[in-house]
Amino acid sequence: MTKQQANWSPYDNNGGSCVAIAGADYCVIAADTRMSTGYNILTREYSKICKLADKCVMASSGFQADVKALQKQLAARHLIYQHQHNKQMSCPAMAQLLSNTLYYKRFFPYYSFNVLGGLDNEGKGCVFTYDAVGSYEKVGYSSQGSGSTLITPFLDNQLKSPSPLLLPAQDAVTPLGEAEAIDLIKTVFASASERDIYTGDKIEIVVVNADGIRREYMELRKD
C-alpha cells in the first residue's frame, strides 16, 4: 500500500477574472466580486481592484492573500516616491515599478496576475499586463485570472491589435470611444460568467479620464 501524505503548500488561488481596456483619453479596468477556494465561494463582494496613484489602477487575480502583500509594498514605495520627488508615479512608472517588485520576489515569487492601468503623461491611455514574476508589456486590452482563456479570445476577435513587430510601431490603444469598451466588458464578463465556476456576482468597473476615476457595477449570476 503506497504511503499517503498531506501536502501543504503557501499558495491558494482565490479566482476571479479582470480586464483593461485602453483608449485614445481613457481607461476602463474592469474585475469581478467573486472570491472562492475550490468549489467554496468566500465572499461575493470582494474588490480586485486597487487605486496606485490618481491616473493608476491595478486589477489582480490569483492568491489574494500575496495580492494584498503586494499593493502594501506598492503603496509604501509610492509613498516614498512622493516624498522625495513631490508628485505622484505615472502610469509607466508604476507599470516599472510593479515588475522589479514581482521580479524582486521571483524564487518566491508574489502569485498574483496583474493588469495595470490608466493614463499616460499625454493623457492617453494604457494597459500593461503581467506574469507572476515582472514580466510586462504594454498593450492595448489584457485580461487575467481563471477567466481569461475565454475572454482573451473574444477581446482578440473585437479588437486585435496590430503586431509590436511591425515598423513603423503602431499605436496600441483601441479605437473605441469609452462607452463601448465599457459595454464591451459587460458583454465578455457575462459571457465568461456562464462557462467559469469562479467569475460571477458582480462586476466593478473602474473608468480613468482626464476628469478622475468613476466606478461603476454590474450584477452578474450568482451561481
Given for the second form:
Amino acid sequence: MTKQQANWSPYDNNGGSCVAIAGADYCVIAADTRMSTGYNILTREYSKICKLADKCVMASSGFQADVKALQKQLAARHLIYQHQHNKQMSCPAMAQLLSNTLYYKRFFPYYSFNVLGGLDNEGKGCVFTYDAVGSYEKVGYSSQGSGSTLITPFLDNQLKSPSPLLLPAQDAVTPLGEAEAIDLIKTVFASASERDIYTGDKIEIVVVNADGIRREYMELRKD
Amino acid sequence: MFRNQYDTDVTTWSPAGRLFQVEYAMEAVKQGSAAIGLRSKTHVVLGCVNKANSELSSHQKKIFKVDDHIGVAIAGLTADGRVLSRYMRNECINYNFTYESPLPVGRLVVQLADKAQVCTQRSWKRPYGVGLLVAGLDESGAHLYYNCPSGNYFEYQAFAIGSRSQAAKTYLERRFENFTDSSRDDLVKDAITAIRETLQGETLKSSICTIAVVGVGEPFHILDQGTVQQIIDTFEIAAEQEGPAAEPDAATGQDTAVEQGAAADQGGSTDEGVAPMDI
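Swap state to the form predicted in complex with the partner chain from the form predicted alone:
Next comes the full complex, this chain leading.
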C-alpha cells in the first residue's frame, strides 16, 4: 500500500523575470508585469517591484501570494526599525533582514526569488541576489525568475568582471552608465520575452540614485 | 488621615470607595512637566515643555510619533510613557498589516485604557504613572484624547496636563470655542501661547518647548526648532505691543514647582536606548 499523497500544493508559480544592475552611483531594478498560472495569463499589469526603504527596492518572482506576504513583513519590520533608530534602513541592513526573514521559514519557505537593489551608505549602487531560503550574495548584477536562464548568460557576457583571483583586485560594481544600464535591461527583456512564455507584456524599470527613485515602463510582446 | 491604612497596594479599597494607589499615580502625572493639546476640525497640535535635569543633560523626549496619523504627548513617568508608546506603535503596525488601513484613534485609546485598567486590578502590578494626550486623525476628522493612569479616557477640544497646567487650561478655556474653525497656523500659535502660560514668567524659547502637528494631508511630525523660534518671534513682538498679562505668582512658588517637576520626570538624562521617531 503506497503512502497517501496530497492532491493539492500550497504553492503556485506566477512566472515572470526580475533583473537588477548596480552602477557606481545608481541602481536599476526591473521586472516584467505579467502574472501567469499554468499556461494562462492572470493579468498583464502586475508589479513585482516593491520599495522597502528610501534607497532600497526589491523585485521578486515566483509565487506572488508569498511575495506579497514577504513584502508586508519587511515593510512592518522597517517601520519598527525607524521607530527604534530614527532613520531609514540602509540597503545592506535590509539585505540581511530579508535573508533572516526567508530563513525563518526554512521548513515552509516563501516561494519567492528575490533581487534587492539600492544604494549603500556611501551612495554606491548595490545588488543582492537570493534563493528561496535566504542564501544571499552581494553582486554587481543579477537575474531571477522564469527568464533568468536566458538573461543571466547575456548579462555575464556584457558585464561580468574579471576573476577575483586575478591581481590587482577589481570592484564588483559594473562600470556602466545609468542610460547604458537601462538600455541593456530593455534589450535583455526583449530577448527573454521572445522565448520565455512567462515573460512579456511590459517591463517596469525602477532607477535608484542620489536624486531619489524614478520609474519607467516599456512595452513587450504580448504573446 | 486614614489614607495610610488603605494605600499599600492597588487592590485595596478604602472605606470611602477609593483606590489610593491609582490616585497617587494620577499625582505623578501632575508632577511631570506640562503637555498641552488642542484641535480644530482638521488639525491637532501637541506641545510640551522640555525640562532637563541639569544644564549639562539633554531634555527628555515627551512627544512620540505613533503612526502617520497618530502622535502622543506624555506627562509623568516618562519611562512608562515610552513603554506605552512602543505598545501603541506595535498595535498600529499590526492593525495596518492585517487590515491594510490605519488604526482608528478611537480604537487605540480604548486599548490603551484597558491596558491601564489591568494595572489597577492586579496585586503584583502598579498603575502606569503617566498621562497621555493622544492626537489623531480618522475618517470623522481630528481627535484629541486624554488617557489617565486610572484607565479612564476622555475626548477633548483642548487640554493641558502636568505641572502648572492650570494656567494653560485657563487660557484654553477662554479660547477653545474658536478652535474648531482655526487655521493650522493659528492653532500652532495658540499651542505655543498655552505653553508660555505654564512657564509663568520664564522666557519662551524654542529650546524649552516642543511642538508637533498632525492634520488632514499632513502626517504627524515634530516641528523643528527653527520654525518654532520663528513663530515665537512673531508674536513676542505682538505681545509687547498689547502689554504683558498680570502674573501674581511669587518667584519662590515657581521654584518649588520646578524642582518637583524635575524629580518626577524619571528615566535619567540620557535616552539613547529607545529613540522615538521624530521624522
